[in-house]
Amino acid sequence: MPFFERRIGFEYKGDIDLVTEADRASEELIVSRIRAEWPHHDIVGEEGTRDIHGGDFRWYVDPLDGTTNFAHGYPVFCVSMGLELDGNLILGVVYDPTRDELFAAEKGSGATLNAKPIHVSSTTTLAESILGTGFPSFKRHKNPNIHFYHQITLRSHGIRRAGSAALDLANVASGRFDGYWEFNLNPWDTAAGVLLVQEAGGTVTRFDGSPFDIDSKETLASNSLIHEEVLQNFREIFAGRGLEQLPPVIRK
């Protein structure tokens, strides 16, 4: 938060993708703590940490999910950490420092927000649902999600694009969103949030309904109750059937 309050500068690591001093400092701190406690655990961090030597445990660390928001002074960002054991997610933590909200989940033990149990929403239809989604901060012209955003926003109660995949998944787990989808996420984006959703009673799959895995490039999470309806809409969109057209722009 001191970094955020100082409105530190940032630099680009791709066409538009950026990194701040806070990203690096956060990852260095997290990695040093993990290494001190569990020196034989593998670690994969967004900002370059690749400490992989074939251990049974593997951490996925996103030291600042929502960097673009952070760099522009928009207070929607978090720290996300997920832990795998033999390829299975067993622990997830998402911390939102602006609201002092700590989401946590342990395999088989449910999910919590600030130590209180959370559960997915009870909304049963897409038309009554609010969902989240996301767009890449670079190469947006190569991402098909604008087509899905257009169609789903007309078939739901609304779509939100907050800019932090981990927080979006946490919002599904806590019932603030009824669903969430995004293309081309990385393991450090999803590891913690996916377990949060699952332990809160939700469902996470690929866009065709097949099982989600940590390397999936399609992430669809829901409260379980609307999942099949969302999948059916995705099938229609992929097939180009029943699509709503954009209205004409008329200037008076």
Ligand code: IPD
The other form holds:
Amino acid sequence: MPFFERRIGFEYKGDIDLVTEADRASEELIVSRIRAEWPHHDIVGEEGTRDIHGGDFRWYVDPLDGTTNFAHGYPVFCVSMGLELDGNLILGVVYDPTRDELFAAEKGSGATLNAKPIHVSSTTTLAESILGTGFPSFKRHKNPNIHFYHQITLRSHGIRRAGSAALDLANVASGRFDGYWEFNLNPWDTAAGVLLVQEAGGTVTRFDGSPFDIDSKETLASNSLIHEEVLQNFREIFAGRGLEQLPPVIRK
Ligand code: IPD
Ligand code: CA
Ligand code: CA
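Okay, that was the form predicted on its own. Show me the form predicted together with D-MYO-inositol-1-phosphate (IPD) next.
After this comes the whole thing, all chains and molecules, with the earlier chain placed first.
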């Protein structure tokens, strides 16, 4: 938060992929604490940590999820950490320092927000749902998501594009969103949030309904109740059926 309040500058990692001193300081702190406590655990961190020595445990660390927001002073960002044991997610935490909200999940023990149990929403139709999505900066010209954004907007209460995938997933887990999807996320974006959704009673799959895995480039999360309907809509959109056309932009 002190970095955020000082409005520190940013650098470019890629085309429009931003990074700040806060991303690096956060990763350094988290990784040093994990190494001190559990020297044999593997660690994969977005800002370059690759401690991989074939251990049973593997951490996925996103030291600052929502860097573009952070760099522009928009207060939507978090820290996200997921832990795998033998390739299965067993623990996830997402911390939002702007609201002092800590989302946590342990495999088989449910999910909590500031230590109180949370559950996904009870909305049963897409038409009555609010959903989140996002647009990664990497290869943005190749991302077809704007078509999905348009079509699903017209079939629901609306879509939010807040800029932090881990918080979007935490919002599904806590019932603030009924669903969320995104193309091309990385393991550190999804590891914690996916377990949060599952432990809160939700479902996470790829866009064809097949099981999600950490290297999936497709993430579709929901409260379980609307999952089949969203999948059906995705099938239609991928096939180009029943699409609403975008209105013309040229003013006469
Ligand atoms: C990004 C955010 C954003 C999502 C991007 C991610 P970063 O993570 O989660 O919401 O749309 O795909 O890369 O770069 O801020 O850690
Ligand atoms: Ca991220
Ligand atoms: Ca990040």
